[in-house]
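Shown next as structure tokens: one chain only, the form predicted alone.
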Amino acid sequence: MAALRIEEGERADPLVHDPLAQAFIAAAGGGDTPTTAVLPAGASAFLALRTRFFDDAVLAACATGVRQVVLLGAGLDARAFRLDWPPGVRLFEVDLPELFAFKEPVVASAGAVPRAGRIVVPVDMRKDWTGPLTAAGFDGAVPTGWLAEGLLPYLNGAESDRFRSDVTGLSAPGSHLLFDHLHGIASDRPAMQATSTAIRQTAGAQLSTMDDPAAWLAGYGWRARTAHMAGERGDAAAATGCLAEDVVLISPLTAQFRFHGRDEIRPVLETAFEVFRDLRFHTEVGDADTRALFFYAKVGRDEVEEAQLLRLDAAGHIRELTLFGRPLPVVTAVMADLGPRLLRRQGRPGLARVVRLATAPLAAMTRLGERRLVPLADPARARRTRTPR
């Protein structure tokens, strides 16, 4: 992995820069690692994307107030040295004793200074690792950011369940659990088959899969937050995966206009991601059954703010999604654009033209009203023009 991070760091616009990767390679004898030589093309790009995703995710957890982070199966991870951690963060690295026997002398000789309170916990996670972590100063009474990058695919079903139970037992309310997994369909892809072969040859491990992590977590009190991440990426397939089979989507313009089921809603999401740009969530509130997400997005030259009211089922999937938006002129313009796009996807271009002709006046009227009429009713204008008796 260090060799792949070096490859990414040599790009003109790297997603990740690892200041210790070269030192680790040199300490290991230099040259490419066996895994690097046999992994399929694109492996370094995948690793860079995955690493940057977890970098951003763990810092986002810290932005909510988390000040205790645990890297499980830390390996040669250099996050303690390369990320801009908020003040007061304590970062625990958990991995095999022999891993740290190699890593720590390299870190010391490189003169690397951690940007957080770094604590190493040498322990085999196939045994009891919670006791050594607690003995090292871990506080189970405060929220924790757990990061298990690339770990779960190496665990079988029983080991994954034990991992879930152990982490849950140590997690205070407000904790974040960050991990990646392989879906069962990935095993048929040529690149994934090549990766699995390389890993078996070098590590003797067989990659495992998990098809529904939200359901896997739900029974232990965790709520998966995949919907907003899928939205920010514009990933309609991932967003659809967050939906219950019998989900209902309610339009922001009228409760009478509804879509039912994943098959109906996926094209709506695909079309919406064609219209919205630079989507970014800024607030999430709610409880285990009902959540509200708020985001900003660009629509042409305008900015829209939307709220999504989510009602969840027992597995954490979205069973009802109600949309709200502002300002009204942009919302009506979005509907005037999105409706015809969706109809063209359905092979109904004639109806698409009719809908565009019918909705265009409404969009124009609301925009004109905002520019001409709303200023006349502005309370500030009334205060300026009111004269004392």
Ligand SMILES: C[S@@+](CC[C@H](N)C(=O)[O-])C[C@H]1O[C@@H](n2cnc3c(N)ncnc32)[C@H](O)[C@@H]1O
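What you see is a predicted model; the values in this text were computed from it and never measured. Positions refer to the first chain, counted from 1. Take the two forms, find the largest set of C-alpha atoms that superpose within 1.5 Å, and that set is the rigid core. Compared with the form predicted together with this ligand:
Once you line up the core between the two forms, the Cα of residue 93 stays within less than 2 Å of where it was. With the core held fixed between the two forms, residue 330 has its Cα displaced by at least 2 Å. The Cα position of residue 305 differs by 2 Å or more between the two forms after fitting on the rigid core.
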The other form holds:
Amino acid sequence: MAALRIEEGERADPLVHDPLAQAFIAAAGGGDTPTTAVLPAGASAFLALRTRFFDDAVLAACATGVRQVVLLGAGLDARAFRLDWPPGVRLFEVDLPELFAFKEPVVASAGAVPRAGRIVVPVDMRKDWTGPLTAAGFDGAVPTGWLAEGLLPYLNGAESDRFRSDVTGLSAPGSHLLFDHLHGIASDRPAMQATSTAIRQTAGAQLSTMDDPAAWLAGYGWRARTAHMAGERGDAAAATGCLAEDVVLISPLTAQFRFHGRDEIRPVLETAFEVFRDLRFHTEVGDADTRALFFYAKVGRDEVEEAQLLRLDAAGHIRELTLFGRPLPVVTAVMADLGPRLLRRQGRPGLARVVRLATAPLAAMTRLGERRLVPLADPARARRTRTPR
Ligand SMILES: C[S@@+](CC[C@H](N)C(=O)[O-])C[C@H]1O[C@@H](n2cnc3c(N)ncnc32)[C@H](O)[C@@H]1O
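The form predicted together with this ligand, contrasted with the form predicted alone above:
All chains and molecules follow, beginning with the one already shown.
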């Protein structure tokens, strides 16, 4: 982790700057660890994003008034020293005793000064850890910001469930629980296999996975917020980054042509994000190769529901994306709006006008049909006529 954070800190516009990473690496003898030696391409970018995501999230929790923060499985995390904590934050770091036996002398000899009240709690979380945390001064009566970055894959199913009960039991109303986990489809991807094997060997751990963290928390008093960031933020660049180079996009509107390749699809996504607002993913199902995602979005004043059938390549990039939508009047309205926008973007304003003129009557007809004709086919109406008097 420290080695990857050094890599990130050396970039021109780093997401994270870890002032202690160099000292940790030097104390460990420098060079690659068995794990960093086999990390897949993109590992440092992934870690930088994850670290920055949780930096922002834990400070956002503090902005709601939280003044007690617990880093679970803190590892060589230097947040106590590098984040701009509001005054009065007490920050507990929980990890294995052997971790602090290494970390604390390095912190001391670097002369690092924590920017919050820092308290370390050396304990094995597979045993009772709430007792030592409370003995160290943790107060269960005030809201807590829990952050378990990279920890849960190291706990097995039963240990994770105990973690959930323990954390919930110690959480006053207004607490925040931040964590990440490996999805089942990620753990055995070719890109992850060497890393997983190295982690298993060095940490002696069986990496666990969790496919539905929101369901795991259901019934424990937490309100879960899961995010499909690129789509929900309308971020076409990030969404394009999820695509394979030779991706194919199959439109719900036509069987006449398909969009091929990232360069062709990016403007389609940019245009789609102009038309679709307030995307909310509600369901995801599938396996390692095929996923189906469902979301609601606003189109003007209407609500549309879309499904995306994704076929993934070995690296987890989308190689085929098929879109479906309902209800028909909104889908035709989307067609009437999106097609001309896309053509204008392609520098074909004349064709854009033709398509707008040609599709407008269809959109109007389906809307009229929806209002006037479709109610006649309502099964409730048929049931009412069949009901004996
Ligand atoms: C992948 S590291 C993450 C470290 C840090 N949170 C970060 O993201 O940089 C996982 C951490 O969990 C700690 N850990 C694993 N099993 C643990 C256990 N049973 N009790 C306490 N800590 C544990 C490890 O010592 C390690 O520091």
